[in-house]
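Heads up, the chain below is alone and in the form predicted alone; it's given as structure tokens.
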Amino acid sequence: MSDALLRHAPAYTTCAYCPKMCRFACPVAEAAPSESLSTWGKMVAGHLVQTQQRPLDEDAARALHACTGCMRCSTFCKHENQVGPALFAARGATVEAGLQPRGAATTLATFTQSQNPFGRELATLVAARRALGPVKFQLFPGCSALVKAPALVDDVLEVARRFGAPMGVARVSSRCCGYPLYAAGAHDAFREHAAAMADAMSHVPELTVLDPGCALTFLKVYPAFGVKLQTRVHTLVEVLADHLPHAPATPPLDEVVGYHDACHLGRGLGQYDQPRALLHRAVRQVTEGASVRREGGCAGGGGLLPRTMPDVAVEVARRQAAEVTPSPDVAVVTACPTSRRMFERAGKKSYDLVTLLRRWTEGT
């Protein structure tokens, strides 16, 4: 039995003997009604694997991968049980047994070959956006933004300049933070990758991170694996909120938008006020769903769910978008590039917060 399974044994047991009190809190279980995909069902699968009461099979492997790591269940748990990390650890057993869902297996294979989940060479994308002269902040966009939304990175650089916080993409951005390895359960590989990343970052005193998933990985997951960063890490919304007094005195856009609390930014890092302060300056009206902040819903983009259960991931996003704003004419705004893509895949008009800030500062 792996050390990872033993480390999370109390979490598996706590959930396995719980009367399913958080059944309503899991976005995956709501999108794909199945008791085996509830928080209880998934953690029972982990418990049975950890206690060796049942051989691991494809059904159990599927259940272990039916989690985005959104932490919503922990919010409603009296014990604040950490379900996501426990399930990610249990996925390691599926790697060893060769029972990973195809999407997770191909992600690991691609990462092993290219050191990122997209199979792309990132150095060229980084070089195109590095500052030509001195800048105040070094930006780590995250490989997802670099590959999937390069225009968003350009928006960040322009908005930062207008806020009096000029940025350039850091050279170290040519490396992935390693989150896909962590989510896939390849924890030995993740620890090794994180240590190498920490060493590569050692010459960077401060780093501003666009993707909340990357920021959470640096600030919370690295320490959990014994990897200490010498670099001070800030999220982009933190830096922009601090520089909001220096933003152009432009009237807010005459628009109504809905705001989605990204899981890693909100529940993961506790940053709820900063994005709202930015958004309320940029538009005339902001609406929100019934469940917000720590209790807010999930967009379905984490935990490799879009690769292992793509239809379920889209349904999670569709449900969350409908809660944030049921009107088809009102766009959902989020500070997470992956969440924005998930909302768009679900057919909902969505903006990244930074893109909206750029339109606001330009008066368009």
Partner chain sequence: MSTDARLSGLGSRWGAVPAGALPPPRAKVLAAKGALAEAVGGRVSFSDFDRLSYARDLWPLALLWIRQGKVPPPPDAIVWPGTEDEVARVVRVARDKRLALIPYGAGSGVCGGAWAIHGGVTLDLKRFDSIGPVDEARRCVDVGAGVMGETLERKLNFSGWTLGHFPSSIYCSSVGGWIAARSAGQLSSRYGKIEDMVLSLRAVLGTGEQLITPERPFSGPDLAPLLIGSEGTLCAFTGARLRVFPLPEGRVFHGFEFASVEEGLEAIRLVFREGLRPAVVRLYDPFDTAFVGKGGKARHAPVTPPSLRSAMERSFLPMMLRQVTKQTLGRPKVMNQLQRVFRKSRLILMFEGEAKRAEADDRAATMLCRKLGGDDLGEAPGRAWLARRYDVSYRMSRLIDAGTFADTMEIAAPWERVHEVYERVHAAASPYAFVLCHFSHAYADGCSLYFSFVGSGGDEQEIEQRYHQLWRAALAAAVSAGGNVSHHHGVGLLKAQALQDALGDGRHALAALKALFDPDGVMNPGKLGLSS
Contents of the next structure:
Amino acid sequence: MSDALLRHAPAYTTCAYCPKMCRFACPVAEAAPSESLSTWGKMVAGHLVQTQQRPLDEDAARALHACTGCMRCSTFCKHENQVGPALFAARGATVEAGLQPRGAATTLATFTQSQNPFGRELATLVAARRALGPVKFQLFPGCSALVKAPALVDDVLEVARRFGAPMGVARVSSRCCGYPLYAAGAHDAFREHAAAMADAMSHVPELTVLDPGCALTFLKVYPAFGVKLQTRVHTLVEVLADHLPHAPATPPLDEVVGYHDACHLGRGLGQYDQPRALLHRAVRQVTEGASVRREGGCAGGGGLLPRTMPDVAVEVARRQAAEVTPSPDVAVVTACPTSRRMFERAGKKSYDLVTLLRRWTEGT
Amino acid sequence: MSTDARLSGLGSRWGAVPAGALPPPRAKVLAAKGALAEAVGGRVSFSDFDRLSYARDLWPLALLWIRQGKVPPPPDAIVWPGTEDEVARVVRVARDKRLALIPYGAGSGVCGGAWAIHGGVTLDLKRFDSIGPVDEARRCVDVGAGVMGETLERKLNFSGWTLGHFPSSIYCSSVGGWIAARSAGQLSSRYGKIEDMVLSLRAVLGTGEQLITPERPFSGPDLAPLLIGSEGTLCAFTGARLRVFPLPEGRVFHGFEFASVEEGLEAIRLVFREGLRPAVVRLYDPFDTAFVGKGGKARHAPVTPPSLRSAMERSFLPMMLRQVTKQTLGRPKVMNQLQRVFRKSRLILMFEGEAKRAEADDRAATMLCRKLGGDDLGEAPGRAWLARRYDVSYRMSRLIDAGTFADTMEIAAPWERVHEVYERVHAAASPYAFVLCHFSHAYADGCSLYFSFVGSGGDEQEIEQRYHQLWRAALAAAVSAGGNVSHHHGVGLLKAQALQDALGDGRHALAALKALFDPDGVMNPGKLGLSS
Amino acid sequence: MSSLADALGPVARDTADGGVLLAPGDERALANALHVLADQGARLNRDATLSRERLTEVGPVEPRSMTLEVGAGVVLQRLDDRLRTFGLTVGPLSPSAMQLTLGDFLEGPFAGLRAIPGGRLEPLCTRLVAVLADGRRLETSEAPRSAAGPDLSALVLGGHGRLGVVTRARVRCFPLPEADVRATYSLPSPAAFVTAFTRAVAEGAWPWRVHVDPRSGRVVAEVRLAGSAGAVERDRDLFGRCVDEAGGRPSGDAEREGPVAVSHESTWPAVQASLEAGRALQLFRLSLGTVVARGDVDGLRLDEPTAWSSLGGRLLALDPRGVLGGAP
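Rather than the form predicted alone that you just supplied, could I have the structure of the form predicted together with its partner chain?
After this comes the whole thing, all chains and molecules, with the earlier chain placed first.
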């Protein structure tokens, strides 16, 4: 049995004996309403594997991968059980047994080949957005934004300029933070990748990170794997909120939008007020759902769920979009490129916060 | 056969199986795979992992088995219908092939009501998850049976309404489960039990017929009370129209300490006799009063998440705790005698609703309590209770991990019998478990008694034996002293025999209902003591 | 003596109009009579009429739970008169309900329901004893509430005696009111009246009855409040605030006699519609969902059995011999 499983043994046991007190909170279990995919069901799978009561099989492996790592369950757990990390640790057993769901296996294969989950050459994408002049902040957009939403990176650079915080894409952005390795359960590879990344970042004293998933990985996951960064890491919304007094005195857009707290930004990094401060300056009215901040829902983009259970991931996003605003005319705004893409896949009109900020500062 | 032998046989009667080696699905269920898949658009599973997930509900007996690497008998298959037509088609397949059907909400029952003791097909109803808009004029909402309680309450709160139903299982239980087991919430004294909230039910009978019960007024007998509490033995619930209330504008808490349980009970009785309806009324017996403490401010105690515990915290301390537990809870009689040194009993009241009315009701209740010698503890105990209202459920993990068994028994009795039921159950359970009790869910004519039991033993076999002995002794004492079998947890397997005994000749009426609505006996066979 | 009365024995007698009156004195006698009827191919309610004249025993009062065992043949008004000597009452039932026997109140269109503080409906009785169509005895628990399987008393309540015949029940009482006052309010519209009164009921007010009269563009409502002095005061204050919030005000109008008319079980929207049509009503058993209304109002007639809902009809299969007479 791996050390990781042993370390998380009390976490699995706690859930296996618990009367499912977070049952309503798991976005995956709400979207794919099976007890096997409830937090409880997934942690029981971990418990059975860890205690060697049951050999791992494909269905149990699938359950271990049916978690976005959103940590909503932990919000409602009086034990503060860290379910996401425990399940991600158990995914290591699925790698060892060759029982990963297909989406996780192909992601790993792609990553191994290209050092990112998209199989793209990131250096070219980064080079196109390197700053020509001096900048105040080095930006780490994250490979997801670089590959899937390059226009968003342009929005960031423009908004940052207008906020008096000029940014340029850092050269180190041509590497992935390694989150896909962590989420897929390839933890030795992740540790190795993280150490290399930390080394590559060592010459960057301060980094502004667009994607909350990357920021969380740098700030929380690296240390958990014993990797120490010398770089000070900030999220983009932190930096922009700090510079809000320098933003143009433009009237807010005459729009109503709904706000979604991205899990990695909110529960992961505790940043709830900064995006709201930005948003409330940019638009006339912001609506929110019944559950927000620490208790807010998930958009289904984390934990490789869009690759391992794409339909479920989209259903998670559809439900969260409806939770934020049931009105089809009201767009959902979020400060997470992955969440925004999930809302788009769910057919919901959505904006990234930065895109909205750009429209506001440009008065369009 | 000795009592002990019979009791140890009780566990195996339902055939605990090793979690690592489930029996294969029955041939007749496998043979129906195509028909089942067709009935529910392919949403059917025969996988061992799914069968394992649906093998148990939250009956604590299963936790003792889990600790030993065993689980209750699993269903042969699970289906996830999403429409009433699909449920009806599954019922027709079950009738045709003579398969047991076990309706399943969220699996939060604590009496084994969702156990597949005859195998068969578990009918997970969570896809009935719609929440309609609140009809503000008529103060009601249409809800799917699969909606989780907390999800519903949050939605309602967001638009200014509440269901007023707060079972301690609200995070892990569904609307359908509440109706199936006649649930009660912590605020039932104001808002009623779930049967008071149901205006109309949607269900599919064991005949395959789909029905919607009429709302008052109507002529003739009311079918709803005959289906509510049927625990899947007559029908599968798919939805309900529920009464809702505006969110309360004000809330007033008050705690009192009485010289004895009897005085505290008298205070509750007089409060209800006066026509007052506190949302919360909870009287803790002396040891529960001392155990729970005086309340004070609710503080967030620092917690080390399980994964971050040190090696010492992970293994050495739990091992020590197990030893201590064996030495203390393994000798419950001594522990129970020791608790007799405590005398005082604490009462918590909470009024809510229109602010001035809540305050006026609180003043009236305070006068009554003071007249009976209650020490006024102010609002702190009530506020502390509210902040920790669901915490007790989280304790289960630690108790089981510490090598104990833990369970609760909730019954009701008229005021004349309440204290005697308390004393007799306490005495009957004392040889087997440490006993705590509180009194809640009060009415003008009686109240509910909620016992908590924690026990241990030399080894797992002894622990399980004591667990069964405890239940037999406690239930028998409760019924013989004038209590009933259940106030809000339902019956399932745990109390099936007790229910049949308590019904007397009425058991034939229940059997006749079963024959009428489930002529082939496919619906959740064996539960409520109804044979397949 | 007719052959049927003869077969039924001492529990039966012929009536002047040529019928047979069945008057059992206990459950056993009733069960035997049902078996005889079945053997003869006869039916209660068609070939013989049930009388509960011998089921009139009244047991001792349990002062703590305020309950007592009452024979199903006891008329509620008489029971109430007797309860007064113990400082108790059956509470605010409508005048027509008070004229019924306990059995008829439980089995008939009232379904034995009463309103309690907070506006919920609950049966007047806790435990009931009945004889079912197969002659077996049904005896429910005397616990205030239960989750022990379905509520089998629903086979009897509102069942018009077609599924089971109630012989006795444990009746839940209230303390005899120490104060009994009337308060009159004037509201701007029927909708305002319904808003104010449903809110007051939901918040805990417990009106014994309301006379409501739409007059020259306003609605005048006189409410009778009874209970302890404190309870009446709290209720009056609450009504005052609810009426005020709905745009109404106290009114000095004296009590008016309400219309003498048929009682209905009605919904609040039906009450509002009736008031909007200018009809005065007397309201009893005010609950969160329905009221008992006397006057010209839509609803279920309570003075005579009406056709059952189709679902209720399904339950008649529980009387395969048809000995209890089938649906009304």
